[in-house]
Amino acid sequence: MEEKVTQAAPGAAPQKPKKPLPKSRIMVGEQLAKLYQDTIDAKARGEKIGWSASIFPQEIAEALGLYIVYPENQAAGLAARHQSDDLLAHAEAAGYNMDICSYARTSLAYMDTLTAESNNMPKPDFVLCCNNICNQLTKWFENLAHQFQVPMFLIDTVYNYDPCASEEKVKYVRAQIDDLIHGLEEISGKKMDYDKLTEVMRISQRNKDLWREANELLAAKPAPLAGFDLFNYMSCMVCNRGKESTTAVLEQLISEIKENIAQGKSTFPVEEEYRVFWEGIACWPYLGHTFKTLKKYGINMVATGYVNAWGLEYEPGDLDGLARAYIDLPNNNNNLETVVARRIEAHKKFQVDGTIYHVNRSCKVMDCQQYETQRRISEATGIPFTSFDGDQADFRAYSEAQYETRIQGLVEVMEQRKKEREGGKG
């Protein structure tokens, strides 16, 4: 059957209709919209609602039936839709320097206005913060708590210098989790049902397994998915990882991926010439440009450490295990040796040809480790890499020309290595 086209305007070239979204993408969009609306509705009913850091023990609030929204998710969504520029300007006019995380600046500006073009969040009655990503989160959420005059619950995980958290650290964080439960019970007037908590933990573990499976299916060659597509599903794990609705989304996503594998298809729109590992957060304001530049050279991002940050592992009902999981993160809160070892394993598993490092102005912790990470991984694997300057939400820190030049240079090296492996000359 001949594909229909639509006429955009008199005299304009005919345009193909947009490809319909897969069912899983529709489901995740509906899920996120419901979270924001449910939280607004709960606030209107007089219930206590909270704002939370992205990798916080969500299991506790979920088991108590509290409605929680996530400023980091809001900031990423606003940046991806190019709706954060005015908020960044507002924050800087209020005295927040450009060197501060752009998610924080977006959130601190929203704190003043409580108005955005999308993803509006009602005023919180409490804020939840865990410093296992970075310590800047602590000051950010302290400012939110001070401005709104609401309590802040902090889970202090302490930097993890060892491959696994010590028992002393586990006891320290476990005590804080117990205090968190008591504090949220007091604020909400609800009593913790520990059977319900175990069930939420079970659901969270199921979702962790599904999320890992979805990511690991990209090890197939060619990958059945454009790796950038996985960014569209991150809200499931950031905002909803203790919900059965996330189980449904991820089961549908995996079904779609497996169908692509069976049919030899992929959502990557061109032939996969090269496979790369992406290190760092997405550059949300330029997500389209970063992807299109890779597509131009047939480069598919098949693996990244970032999306796996929410793969927290523990036994349902084990609160000591819960504490250990929030200490032993795969990225920021771990020592360099552990980070490098996990990256080397992923580089081999996903058979990547190169690595792209996003030197993110906002994320100083990641950036400070990157240069040594680059050196060690390249020495261990022989895989070439490149880096580019950018930011997760601030459009001013990114240069399209620099990114294109760096990717072109990486392609030249990957092409040379490919010829050598195939016995070519030059």
Given for the second form:
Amino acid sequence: MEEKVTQAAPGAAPQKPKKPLPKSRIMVGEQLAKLYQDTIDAKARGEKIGWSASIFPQEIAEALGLYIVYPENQAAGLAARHQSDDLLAHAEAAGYNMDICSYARTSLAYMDTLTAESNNMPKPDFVLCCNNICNQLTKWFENLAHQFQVPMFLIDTVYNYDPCASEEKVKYVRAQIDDLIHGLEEISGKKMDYDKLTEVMRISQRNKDLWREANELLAAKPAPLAGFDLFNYMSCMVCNRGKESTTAVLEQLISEIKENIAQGKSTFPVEEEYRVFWEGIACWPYLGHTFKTLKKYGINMVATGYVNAWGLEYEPGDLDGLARAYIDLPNNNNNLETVVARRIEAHKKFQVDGTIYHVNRSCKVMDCQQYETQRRISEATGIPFTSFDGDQADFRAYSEAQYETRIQGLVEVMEQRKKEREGGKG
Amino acid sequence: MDIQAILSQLSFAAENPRKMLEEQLAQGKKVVGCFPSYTPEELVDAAGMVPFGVWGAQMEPYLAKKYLPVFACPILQSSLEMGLSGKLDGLSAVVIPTLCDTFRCITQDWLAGVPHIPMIPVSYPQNRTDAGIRFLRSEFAVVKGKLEEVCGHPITDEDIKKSIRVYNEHTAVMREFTAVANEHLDIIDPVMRHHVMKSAWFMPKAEHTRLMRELVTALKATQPTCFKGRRVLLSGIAAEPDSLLQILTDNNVAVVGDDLAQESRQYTAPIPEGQGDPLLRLAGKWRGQLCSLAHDEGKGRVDMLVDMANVTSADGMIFCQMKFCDPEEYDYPLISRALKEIGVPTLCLEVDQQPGSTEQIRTRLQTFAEMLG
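What I would like now is the form predicted together with the partner chain, since the data block earlier showed the form predicted on its own; can you produce it?
Everything in the complex follows now, all chains and molecules, and the chain you saw is the first one.
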């Protein structure tokens, strides 16, 4: 594709040349583009293709060699490129309330149009849903299945009000995984090769370990990476976590991060004055503004629960373990005590100075216990926090001024704490 | 008792939940709060305790804002507010189902904010397969154990079987009422219909069944009237406050059927008959429940409403959209489209529990009634 060149206005300062992308970024971009294209090609060949929720047991479809695309990834990508506004309007005109998750509204509009400016996905032959993130996914995918008149496979992981999954729950989810295998075998006409499934599970575990390693390298002080950079690699875990191509991307990323550490460098463009934990999904339509505002104060987001939400842990070949992992991992499926304990551990490990809570208008499951979460984490760690109103994909729910003011307030407290610490040392 | 006396008793219960609670407490009974929309109430009854609906109230939340953003479900906001402000004191426990995203969080907020009223969570499976129903049975067994701690004695299989009979009788009489009420739309106007249905949440079921039997008998003994106005269905979580329903009466509109979680959705099916494991039978009721809160790949709710519109000769449907209730928001476009196809117009009306002016609602309902002809 020919690169677009913008003519600078006479007298304007010369444009800063863009830094070349690291090899891992090019690899992940190519990997995602290939997934979309492969799925389109598979559909054209007459193969059955599916749409899936992001924390769905992808291992099953991957082992069957089915092509799967992810509406959440599609919606996030469109929002980040400011290409979802028309789709949001379309959904609302079709009767979908603005209160509904903006990923879902984007997707339900795309369901009608099957046309977007990018990330196009062919019509599905089946949909795969898992409600371990939220219950809205169940309703969203029901509507997709109904409109397309295709089967829906729901893995219902049932909310963990207790600290971890009961045996009864594991049995229930395991039965659903068995039903999923049989259902996909029937649709695709392929037979599950259980050795292949074990191999996919092994690759997925390797990728999970690499992803965790990449994230944990940001515990170094100063961090060798701008935390926002990791958002660029999430598609590896959302859409391709059972593939060896992800192993290659993540190994490359880790080698680049380690090289930064060895050379005392970081992709964070200014000196790291403060380190923060980011709670909640990114504000995709304002990714630039959220990042630049932090950068202005030297704040690096070194940890987030969201990026870590794909650390599913099980023994390859153990389908009960697979069921348990999909129940127990996502924070949204866990009780407050569990979430708070995980967060406190991360706050300590990454040595953060503050927490930023995104009150994501799309995500009631993240918001409706967030105030208590804020209080408990702050009380346990003594770390100050702020929150701001935003949305993962609806540009109308975010105010630049509010975000800037809130961050400024947090900086004042962090600065004071820093002075006290430094004074204490002296 | 004549019809008016029975209706007045039922209206009193619907309008005065706190007094109904105090009446039970004064009789030395233990009362357990049951959150919307589904809990195994039968187990509370089997324990010799009184199940009591917690459906929030018309109020401006204040204390609940410490836990919830403004865009949380109004019913759950006001229910939490009631717990935090002591308005539910006297309850021995509450049972909260984790049916939607806000519900998941409310179980946790309740633990944090209302520790003096024990909370019993229950998770309903979304896949109503055999494995799902077995899982629900295991959930009910856990709930049963927790209720035994509250009541202080074991709940036997016989106790549960007896309660199943009580609840099935209640379901039957409620269904009978909604059918016979359509023959008497002059007596059972929208407000009164709502009071009758809502009162079930605040009385022991055997007592409510007795009153409802008397009411049905009395209505059947009364000459049916031919209603000349417009006939509508209500769908949604709840149709409140009364002032909203009064506008229907003012515009000569009657309610001839409902798919409200607070009302007829409770009575869509009886608990399966049989002599087997009573907990499994109890769980079996969930299998056929049509509701926005229960996974429904075939969107059976849409077909059910089309059938209801045909059977009741409804002129229109009012979708009572509980503010910020996303499960309902996903169903509405499909329902609206399907009813439009059979010539039944729908009006989507936002329902809230925070006090506000009803004038805009009045205008919209008046226009809708005029449109129905």
